[in-house]
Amino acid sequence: MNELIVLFGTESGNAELVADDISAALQEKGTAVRVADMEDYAVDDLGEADMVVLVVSTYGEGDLPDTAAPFHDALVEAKPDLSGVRFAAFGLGDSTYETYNLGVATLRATFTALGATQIGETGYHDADSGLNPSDVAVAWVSTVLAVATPS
């Protein structure tokens, strides 16, 4: 694997912290990783990475956070061919809300509809669990990469 991009969409900063911790864990294993805010990432650049990890929270009534919504809108409008893109998805939410993790479900559905291939199961952090979201995400990404790069 040449480069992995961790794209985050956040409202309060938690998804960014998780993205940074995922990056640090992967770099310790020798993977080249770049972290980017979805707000600053052009959808036309998605084909440059070997793999994309999406880290996004859910905001409001199941919406994408403000930093992820324009990225998603650009995907829907431009409809880039993502058939060569492999991705993994991790969502942050709170299961006490009916809209638990709809943000990551929205992005996952759009990536898949545009031809991208999801690697592994979607990871979830439930704020109601009391678990540290970075601990959950780092454990999750290790299992995803085992699927992405079988020995």
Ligand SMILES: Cc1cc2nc3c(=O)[nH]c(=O)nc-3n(C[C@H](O)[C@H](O)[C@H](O)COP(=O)(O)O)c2cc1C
Contents of the next structure:
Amino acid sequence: MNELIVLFGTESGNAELVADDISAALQEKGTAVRVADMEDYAVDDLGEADMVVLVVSTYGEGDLPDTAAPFHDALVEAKPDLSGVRFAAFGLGDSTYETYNLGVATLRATFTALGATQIGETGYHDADSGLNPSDVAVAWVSTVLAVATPS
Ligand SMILES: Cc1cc2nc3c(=O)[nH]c(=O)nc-3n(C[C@H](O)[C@H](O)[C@H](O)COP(=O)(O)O)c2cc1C
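The structure above corresponds to the form predicted on its own; please give the structure of the form predicted in complex with the named molecule next.
Expanding to the full complex; the earlier chain stays at the top.
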């Protein structure tokens, strides 16, 4: 794998912290990683990524957070061909909401519809669990990347 991109979408910063901690854990294992906020990332560049790790929370009533919504809108509008893209997905939510973790489900469905291939199971952090989001995410990403075949 040449480069892995961790793209985060957040409203109050938790997904950014998780993205940074995933990146640090992977870099320790020798993987080249870049972290970017979805709002600063051009959807046309996605086709160049070897592997994308999506880290996104849910806000409102099952909506995407502030920095992910424009990225998702751009995907729906531009419809880039993602058939060469492999992605993993991690959601941050709170199970006290009926719309638990719908944000990551929305993004995952759009990536899949555009031809991207999901690697491993979607990971979830539940704010109601009391667990540290980064601990959950770092354990999740290592199982996902064990599934991913390096290209
Ligand atoms: C106003 C508000 C609305 C929220 N709505 C949802 C929701 O609909 N579904 C869900 O699973 N979590 C919801 N959450 C929980 C957040 O997704 C959770 O706290 C997450 O860790 C926030 O991550 P972020 O800081 O990266 O945005 C909501 C939180 C707040 C404060």
